[in-house]
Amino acid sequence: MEIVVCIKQVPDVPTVRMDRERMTIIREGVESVINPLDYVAMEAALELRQKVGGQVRVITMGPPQSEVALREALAVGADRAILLTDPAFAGADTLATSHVLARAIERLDPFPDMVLCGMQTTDSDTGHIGPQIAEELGLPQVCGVNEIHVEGKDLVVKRLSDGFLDTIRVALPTLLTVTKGLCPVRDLPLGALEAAFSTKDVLRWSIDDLDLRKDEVGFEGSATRVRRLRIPLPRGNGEVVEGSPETLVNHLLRRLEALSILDEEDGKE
């Protein structure tokens, strides 16, 4: 089985910076980590590989210093890994960013039989980039999955929705977003990382290597655009209120006449 694994090297909360001007994350010279649920799908991918046999590539889209996190992909076990970078995919939304990781994708012979990625990252916390995948290469998809058996040509996949568990049937090739608690992640053996930055390889591609325009990538390709950041007004204090059902009711309505949300003849019918 042919795997694919996007992942992506996210800025350590406490580092985080903002370009004010462009409105988006300041990712050079910053401290960075994978993203948890993405180390989450790689060790899925080696765990089916181990099962079905096969490869397992790992791709991520970044400015250079992401290639550390490439390299420890590689450590983990990966077979393959891929660099997206190019000063012309800076500043990307999730519609660029997936666009990018789409055409690649397309690029890789023999084309893969699954794709994961984990579902949300912690940085921007969307859950975007692995369905905008899906639709850009044409494959089903299946989100927030949390046990996956292969079935032949096909996959058996479930995941927690709403508070019920789905068994899903889908077929090959496919994407699938990962959460927490699909396996648990494997330790990182020190000779294994010095290993795989003395000794493995990781290709690098381009937007010439990718056929892309700069107006398909990068900020200028993005939909989304940030006008303002703003911090959060702190909470006030909660009230506890004590009494009846009827008590407590007619000072919920009195509360909400007094913020302007009903009026008095509201709270009277």
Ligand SMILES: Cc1cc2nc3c(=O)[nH]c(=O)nc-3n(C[C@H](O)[C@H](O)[C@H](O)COP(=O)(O)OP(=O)(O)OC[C@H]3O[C@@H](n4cnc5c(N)ncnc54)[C@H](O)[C@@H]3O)c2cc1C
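Model, not experiment: these values are computed from the prediction. Positions refer to the first chain, counted from 1. Compared with the form predicted in complex with the named molecule:
In the motion between the two forms, where one rigid part swings relative to another, the hinge among S244, D125, R230, D211 is R230.
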Given for the second form:
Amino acid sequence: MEIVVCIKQVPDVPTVRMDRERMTIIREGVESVINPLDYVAMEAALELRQKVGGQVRVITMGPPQSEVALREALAVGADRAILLTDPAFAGADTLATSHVLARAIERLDPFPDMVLCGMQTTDSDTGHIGPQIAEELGLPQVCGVNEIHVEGKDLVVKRLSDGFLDTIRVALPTLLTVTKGLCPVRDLPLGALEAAFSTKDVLRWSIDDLDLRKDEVGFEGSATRVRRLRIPLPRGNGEVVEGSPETLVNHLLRRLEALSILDEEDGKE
Ligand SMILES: Cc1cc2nc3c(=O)[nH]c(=O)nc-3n(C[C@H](O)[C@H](O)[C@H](O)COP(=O)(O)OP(=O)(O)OC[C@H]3O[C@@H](n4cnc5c(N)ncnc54)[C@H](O)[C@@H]3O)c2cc1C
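Following the display of the form predicted alone, present the structure of the form predicted in complex with the named molecule.
Entire complex below, previous chain first.
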């Protein structure tokens, strides 16, 4: 089975600090790690390769230093790594990011049977990328998967949704986004990282390699603009009210009137 895993390098959450004036993440001096759910996706891919054979390719779009994340993926056991990097990709929103990733996946030979993504990242956390790649490539998609079984030319996957366990049969090729419960992640073998740096190659693709235009990628190709960022106000303490249903309703109505959510007239029978 040909599997592609999309991985993203994110700031290591415990070391993240905010520039409160500019309302941006301070990236200088902050350690970067592979997004935790992308380790799960990689592990699932490696386990599937072990069961049914094939190849695991990892891909990331990011600045040149994201190569470190790909080297780590090679050290864990991926067969090939592709870095999509170009100054034109900077400032991308999720639409522009998934467009570049989809274009790169489309160019892979052979085309993958399965594309795996994490369900969301620990930094931007939108959960957009997987579904948008699937949409661009015209692939069926299942999000939030926590079990994968290969059955002939299909997959049978399970996911928790609103407290129910869905079992879904999906035809290949397909895109899945995965959750934490899918499988435990293996430790990096001793010395493997060093070997991945000295003996393995990372392929680099730029905007020209992907035949993309500047207005399709990065800031120019982004459909969203950040107008304002603010830290949410801390939530006040809750209020516990006791009494008969009538007392509680009257109390609630008075509070809603005080907040101008309800007119005095609305509360009258
Ligand atoms: C207007 C705007 C401007 C932005 N400008 C910048 C900027 O200048 N610099 C910047 O760093 N970010 C910027 N971002 C954030 C950037 O768009 C997101 O980090 C990126 O699109 C991924 O979104 P996400 O982290 O929410 O991914 P999610 O959808 O939560 O990620 C789910 C999964 O998709 C895959 N995935 C996500 N991103 C990648 C990737 N890059 N490569 C491979 N696989 C991936 C992984 O498997 C991941 O687990 C901007 C966002 C907006 C809205």
